[in-house]
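Shown here is one chain on its own, the form predicted on its own, set out as structure tokens.
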Amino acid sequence: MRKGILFAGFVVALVVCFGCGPSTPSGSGMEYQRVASGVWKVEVGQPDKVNLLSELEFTPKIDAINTLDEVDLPVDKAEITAEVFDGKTYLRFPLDKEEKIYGLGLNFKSVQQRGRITRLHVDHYGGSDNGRTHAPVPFFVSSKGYGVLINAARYIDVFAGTSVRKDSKNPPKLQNRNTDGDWNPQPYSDNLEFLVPAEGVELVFFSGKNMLEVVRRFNLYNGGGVLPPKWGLGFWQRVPTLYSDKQVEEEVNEFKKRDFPLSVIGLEPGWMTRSYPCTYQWDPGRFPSPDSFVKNMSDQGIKVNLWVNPGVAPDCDIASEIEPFTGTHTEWNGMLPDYSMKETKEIMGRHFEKNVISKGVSGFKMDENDGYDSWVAPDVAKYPSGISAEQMRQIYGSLMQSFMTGLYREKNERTYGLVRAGNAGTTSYPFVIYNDYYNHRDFITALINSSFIGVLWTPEVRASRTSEEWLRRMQTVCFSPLAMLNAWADGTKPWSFPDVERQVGDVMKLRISLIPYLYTAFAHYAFDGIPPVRAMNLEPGFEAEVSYDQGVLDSTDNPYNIARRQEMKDQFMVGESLLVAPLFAGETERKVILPEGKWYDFYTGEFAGEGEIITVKPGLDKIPAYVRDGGIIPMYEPGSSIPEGPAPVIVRHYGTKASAYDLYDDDGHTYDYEKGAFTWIRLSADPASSKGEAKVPEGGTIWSFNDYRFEFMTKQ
């Protein structure tokens, strides 16, 4: 019933860790089985048959990993230990004094994870970085240039440089709180420890020349990044829950009337006859002719995306057929299908194909497959596949992603949608994580953290208290992996604040103009494993230390005088050369940390700084953005829609360096690119001579461009 991971061209043998009997430390006795360049597997004890990857369908891109130079692990293997004791697996990795740790889940408040204790557990994010989050991927990246995936579908405890062992080779300084003014409540720890509640575990090690190369290997091992259909990178609007087809059409007409971009319209639970639990069947009152409705949208260049959640209603057409393949517990009286089973996928697949996909629906927003313990099946639930409830909680969102992706792959159509839960192994799946937590600053931190763990995240817009906040949120979302306004509850529109309607329209149109650049960034994600939106810490030449504000001793609020951690978590890279630094409501200026090299203002081409911290006052109209010296940004001419055929492209060059850039092109909607149906167009620009050239390889097919106009943004 399980298909597991599909390895291209060879079978990787799993090696049982020798000498790892119960309560026996493995240490240097672990055997590292080479998988690819800079990638190794280790088995400790007796790992679970079900893990984060075993039930999913994707093909690791081993050939792409092998194009990267061979590198060794930059850590003494003898200092990596594993022990099976009391039915659990204890893991320990060494930590150098200045070493930093990133990853370990989709965190919303912290980027650097050293000094934190968490339990990685799929759940709705509740406002605290405690490990309960939508994508608690147990993968860490070290600033030393390596990373480890702890491939267990379990609730994993993490002690990231918090514990001090008696046998430490680097014991912290002994202090006396009575006499030492610099007494530290958290002494230096030289280890990173994990507790896995299983009698063994598979570890996958990744090494690299830098952290970005480590992340690239991890992403490629997980199938490479998703390449969404080109329409998926446009602007999305989700309508209120109970909208009818007529109301949706009126909203679409309003977008056109105001000349606002719109590529995808999202329908919320009211599209179906029953939700909470779901029938996944169109409501005949609100949508009497779904075929005509979807076709009408398609004829206007607009895709339809539908909300679903996992619970199958007892009055759904397939209720009796699917019931034997569901768990013992329900969600809002809905049966929970066991998506690890072949029978489940066949039954649910036929139902979705008949009622939805065959009508031309482009994809789904898969809600509430993450948590809130009082809503989802508890850990005492049982599933017909035999997978435990704990394991199912960790992989349920991943299973739904795999299932839905497969339905569209069968039709050779790319989809793009939203999901509330994921884990390791979902990198290649066409879904972006979202949630109901709505702190703008924390949204950006999550956007940054997503790039360490192989998932995508969107800081969607829903509502705002002021027009300033509204515009700042819209500016941010238009530089994210999926640009969406979610109006399901209150019916907000891009023009809900008239005093910033023009600015909102401008940034939405900028999003459309940037699609050649964004699509190319996603192509590098798919082929090379480079996250399209990524943390500054993954940028070569970037340095931003974690600092601490001195704590204030307080007998009730801070009895141990703990200092507050400060770190850079509000700027990020988009694609190869674009740095984005959002502002938040109430701010008129901010500091921007520029990596090494010269950087130029995205809008004007003027010199901004070189490897330094600058203070900027951009005004309300623009989100601060900068391009590295020699950076090339290909863009469509300004407009409110994505061109459907060949169109002119403006090639912007910044700075004084002559440079080149590979612009990606394919048909934009099928999987034919996986069979070689794509073209890289070489764009070369020399600012000294103000000359540019676009070179199409001999025999290359061009789908999207018919003219190249070079603009040298920086005046010489």
Ligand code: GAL
Given for the second form:
Amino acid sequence: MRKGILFAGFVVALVVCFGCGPSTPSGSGMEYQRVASGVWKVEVGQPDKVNLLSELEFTPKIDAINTLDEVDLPVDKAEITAEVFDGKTYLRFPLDKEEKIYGLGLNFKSVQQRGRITRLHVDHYGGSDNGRTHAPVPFFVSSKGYGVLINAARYIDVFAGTSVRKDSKNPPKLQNRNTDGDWNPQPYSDNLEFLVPAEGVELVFFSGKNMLEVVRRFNLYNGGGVLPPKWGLGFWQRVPTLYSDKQVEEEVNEFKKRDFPLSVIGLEPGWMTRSYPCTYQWDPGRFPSPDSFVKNMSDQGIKVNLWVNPGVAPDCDIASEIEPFTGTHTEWNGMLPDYSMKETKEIMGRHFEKNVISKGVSGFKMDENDGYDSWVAPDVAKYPSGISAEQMRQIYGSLMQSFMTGLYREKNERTYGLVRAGNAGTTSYPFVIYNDYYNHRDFITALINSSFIGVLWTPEVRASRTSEEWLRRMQTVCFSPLAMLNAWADGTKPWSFPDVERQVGDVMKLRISLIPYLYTAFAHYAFDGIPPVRAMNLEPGFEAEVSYDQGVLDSTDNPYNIARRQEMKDQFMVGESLLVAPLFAGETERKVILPEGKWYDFYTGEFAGEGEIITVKPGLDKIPAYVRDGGIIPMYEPGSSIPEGPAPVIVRHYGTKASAYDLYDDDGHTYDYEKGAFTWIRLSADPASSKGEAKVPEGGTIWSFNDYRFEFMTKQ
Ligand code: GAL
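Alternate state requested, the form predicted in complex with the ligand (shown: the form predicted on its own):
Now the complete complex, all chains and molecules, led by this one.
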């Protein structure tokens, strides 16, 4: 096993600072231990030994955090209080009148969290933002410029601006429902409160000169973002569950024939002899020669990704060996390995290495480690490490990610895959979250929310009722961290809707062209903690207008239902300067909010607007996308495959400002970049003279590019 740095090893001695009675919450008694520039830890009561980070292997990027200017917490510490009572830890943070709260899990319907009550619990998302989700990360980001991680692997209750204390400094207006027309069913609250079912908790505070900087610190503290192998940014197709090697080969040929991009083929449960529970061994009927199958794919530049879920089958070769290291309960009759234990990692690691990784398999889709309650082990289960079932539920997906990442790190090969559960501490792991909840609009809201909590999300495409919906879904997935069609159930292909085949092919090819830009965006995620796909609210200087309207009294519905705020739920940023505003089936036009400064149409370079709301009618062919003034977008020449060796890069410049951009390059697939094997190429472009320049630092190695062709998109 790789000797990684166990997170716990990094923790500096903590000061136990709690000492107040049950009814006197203490703000001043909490001691802030500085960890890095703008990062502090506070220990309240007696925190659990196991937390969200303690069992994971990753290295916090403290040096990178320290390059950011020190910023004080913009909140009166005396007003932050904590107390342990009834075996639980109660936490309170003050809220200002206009303060907004973001984060708090991978939500699908809401972005702003003030006004919500949730219980953060790992689960398959069930259609409402009640805290049960794939990554219920207990990290909030305040619009005031700070954020807090409540580092407990527990089901945490959140009251985000919903409760009113008698001793409130800013109590709500006293009203009379009988006479006040504007009686407010949800009185104003100046509290952000949490209840952690444990006798103490570690808190980690992050400050920043804006919300993006808070998120950057959080991401870097969690190990920095993922840098996927370059192939991971190509197009992925998952084939029907019982496909054989021959059928996969036919499918790959069909992609070629139609000139559709394909980088990764995903095999679903049928690749193995048994699934639900799993043997993790190739089925000799469907895959008689896995070695030559994987090699054949690899010779065509295609990686193979395999579906797995956590349950080990009794007829798996290592069943009896792993049994002592599994929990008391099963998932679909599968034993659940306790991935916090070194023995488990050794036994399962050996099995995965022998059966799949040594054959050249590029990674995994780790399914169902979130679990509905009826699937996974219940909370009465016990695990050999002594970690409680509640804690295990909160970190199971994180543990699997840590384990799998370790196996590939050992080979100095990057992997990229999918997972159904994550939490704090998984930011550096090369896995993207997906699910079965197939709502296009909500998938985009999740994409936006993922950027506050240090995880990646893909709005994967499966099926569609109409060709319009199909194309709209394909357009959005091509602007996400992982562009995938998941045809496991019904065998859809990118060309399944012939009337939009060309447009689907075009957007898939656009995805391939954008790889130099996307890869650079991911490099900023890894090195600087900047999410590659981000909420508009994380753009410095930009906040959506939020109106706290009152709800309408309705006798058929919940009369206390407060109206939701206007939120930025359907447009987002990709990389440094691209704004994407998807359309959904049934829409022919939409409003796009352009932040301050001038913005230009991505496709034509024409001026689109400046700090304003525009209405656009792009037609079916295009997903609206805009570039800010001076934005530089490096792209491969149009084509259906990722160039293998050095290739020309087209450097698009937008707008009227002279500007510069750093293009990232490395070998694209190993971890050598962590030891310094990378180069930033400075691209400068001046539209006034139509001149551009690419500067490689002296002695810098270039792996991917051999020519830089500047294109000034905006006519001056
Ligand atoms: C689901 C998963 C699908 C597919 C299926 C296979 O849980 O979300 O994408 O993999 O299992 O059984």
